[in-house]
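One chain comes next, on its own, written as structure tokens: the form predicted alone.
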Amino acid sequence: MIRFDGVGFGFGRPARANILNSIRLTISDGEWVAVTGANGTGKSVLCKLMAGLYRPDSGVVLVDGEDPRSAAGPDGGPSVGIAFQNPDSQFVTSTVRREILFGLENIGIGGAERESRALEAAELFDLEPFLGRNPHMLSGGEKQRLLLASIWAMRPRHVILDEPFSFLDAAGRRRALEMVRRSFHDEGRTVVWATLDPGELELADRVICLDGGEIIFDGGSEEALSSIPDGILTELRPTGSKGSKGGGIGDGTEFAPAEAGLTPSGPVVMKLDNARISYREGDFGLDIEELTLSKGEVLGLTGPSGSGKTTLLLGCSGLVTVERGQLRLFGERVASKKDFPAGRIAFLFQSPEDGFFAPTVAEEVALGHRRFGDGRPDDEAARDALARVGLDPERFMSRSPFHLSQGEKRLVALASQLVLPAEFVLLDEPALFLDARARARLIQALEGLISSGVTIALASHDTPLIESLATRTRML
């Protein structure tokens, strides 16, 4: 059993500014519970309190009657296993096999049992072909399966998953949910997972919604979908100014917009010829016979997890050097990273918070402006960029970027790119972890770039987002 008794938490802020206030909650053994709420309402904090990674500022969190940090599972391991939003942040070894073994070694499982559990986990989560691969070189979906396998092998009684399926395509999400149900829930373990996807809420036995530091809904999934306030759950229908173009996405071909006048005919911004893009480590390579982007064009990149969308974006930007063939940016050949046209390209990475290092949001957003800015004061540029992505500058400028929600971090990272005078913007899953309101602000900010003639390459599993913005797509 997991119990919260009057729990408050706020990263040391005054109690009136707490993320969570006087939370009272009991989750029984074997429950299948979804936690939802807008960005910044404490979903991740609630998950980390359950796992003992945070300590409450007030009140008590108990797991099986004990402090979560010392509660033991049935096999002597931890009572709680947790998967973070970004799997890379939890990997510590050099191969998939070693990663699964690592947790078992730490809880004292040795010899033949350790090897048996690791192999069983690899088989259960379809990781056998990758046992010798570096975890960081896997696709997003493969990484999340590895994280689940590593937790499963330790046999925790309670499993906490913080938006665990965000990096997966729709088919991958269905497979992962089935894996979680089969390997955790059906074995009688408690499963608590944070999500913004209404489709995932439908699968839960119980839904909890957070807002304003409190639980505003706690009940069944059917009632939840009609009771949760607007602006939280992600919108599944196409949104934006262009709407659905109908067909094209997912059929393995490119498509151009039906609307007249949307196909750009300006100067070429990026051109790949007979290119192979690959990493020094790993055996994955992407072959692109020809790809050209002209000024003002918006290319949507689609395809299943592991198909090479991120690899193609990195190759298009020059951040990964093409192994064969040629890349030209703004008419100039890019043969190595020293040829990268700094200031003219912006890149929003899939996990942008990994690059944060400034102590405040204001400094983080202003970093690029100091080098490539338009002459305005840095604070003015940072305020403008934050407002463009829908973050109140008065509320966020002085905060630490590391203490934001995952969705807020993503918007800060986008703002840090918007301060650049970039002519070519690359976006890798920009809508991850965003609630419905934040997603709408993202679309509005990108539409502003499009209207100013900026060229965009956008990779995403979010079909409605692609349909609302792209002038053509390519499926990998």
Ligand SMILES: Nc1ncnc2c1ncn2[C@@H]1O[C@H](COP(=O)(O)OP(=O)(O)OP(=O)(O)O)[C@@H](O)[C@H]1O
The other form holds:
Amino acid sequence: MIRFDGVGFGFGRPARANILNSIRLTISDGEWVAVTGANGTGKSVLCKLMAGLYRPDSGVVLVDGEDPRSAAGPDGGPSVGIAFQNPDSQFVTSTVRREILFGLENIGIGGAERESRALEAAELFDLEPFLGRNPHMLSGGEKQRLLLASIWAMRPRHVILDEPFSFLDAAGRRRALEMVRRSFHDEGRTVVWATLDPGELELADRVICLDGGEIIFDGGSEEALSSIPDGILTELRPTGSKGSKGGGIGDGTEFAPAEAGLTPSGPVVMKLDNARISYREGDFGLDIEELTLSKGEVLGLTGPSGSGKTTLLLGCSGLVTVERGQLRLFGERVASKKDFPAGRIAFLFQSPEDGFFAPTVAEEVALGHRRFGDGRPDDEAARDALARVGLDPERFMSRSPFHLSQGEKRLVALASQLVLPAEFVLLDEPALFLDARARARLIQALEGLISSGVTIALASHDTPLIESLATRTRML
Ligand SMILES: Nc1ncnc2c1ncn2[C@@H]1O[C@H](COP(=O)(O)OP(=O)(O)OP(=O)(O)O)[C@@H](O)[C@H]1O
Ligand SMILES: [Mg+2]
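Form predicted alone done; form predicted together with this ligand now:
Every component of the complex follows; first up is the chain already shown.
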């Protein structure tokens, strides 16, 4: 049993600024519970309190009647297993195999038992082809499967998963959730997972929603879907609107601009010819016969996890040099890093928070502006960009970008790109981790760019997002 008795937590802030306030909650053994709430409402904090990674400022958290840090599982291992929201931050070894073995070693399981459990886990979560690969070199969905496998191998009694399927599309999530149900819930383990996806909530037995430091809803999934306030849940299932007219996403072909007025006629912004895009390490490569983007076009890139969406974006931007064939940007050939049209291109990476390095949000956002911006004072530009993505400048300017919720980090990264006077904007999974309100603001900000003639390439598993913005799609 997991029990919260009057739990308050605030990262050492004064009690009135608490993130969670006197939370009372009991989760019985074997329950199947989804936790939701807008960005920054404390879902991840709640998860970490359950796993004993944070200690409450007031009240107590008990797992099986004990402090979660000392509560022991069936094998003497930890009673609670947790998967973090950002998988990269959890990996400690250099191969998938060692990563699974590491957890077992830590709880004192050795020899043949250790090997056989690790193999079984790899098989169950489809990781056999990657056993020798560096965990950081997996696709997002593969990384999340590795976290699940590592937890499964340790057989904890309670399993806490912080947005465990965020890198998957709607169909992939359903399959992954089924896999988790079979391998953990059906074996009698408690499963608590955080999510913003109504499709996942639908499948929960119990839903908990956080807001303003409190539990504002605790009940069944049907009631949850009708009573959770707007602005939180983000629907990922295709709506079948606009974009699908011209053939649709998912049939592997490009579709023509839905309305005749959208026929590209402006100058060519980006052109790839007979290009091979690949990395110095590894054997993954992508061959692109031809891809041309004209001014004002919005290209949506879709395709399953691991299909090369990120690679294509890197190739079109000149950030990865094409090996064969050629890339032209704004009419000029880009053959090496020195030809890169700095300042004219903005790029939102899939894990932008990994590149943060300024001490404050204001400075992080203004970094590019300082070099390429329109001459306004840095603070003014940062303030404006933060407001555009919906982060209150008063609250966020002086915070550390490293100590934010995952959704807040994405918005800071987005602001740091929107502040550039770019003509070509590339975005890799820009809506990842965003609640419905933040996602709507993202769409609004991108529509603003589009109406001012900016060219966009957008890779995402979020079909409705692509449908609402793209003038063309290409599936990989
Ligand atoms: N290391 C930290 N130091 C200080 N404050 C933090 C830290 N991490 C998160 N916060 C703050 O705590 C609050 C709750 O964060 P948490 O990560 O639990 O939110 P969340 O509901 O998981 O959000 P998201 O949907 O973005 O993942 C936010 O206001 C966030 O800014
Ligand atoms: Mg979180």
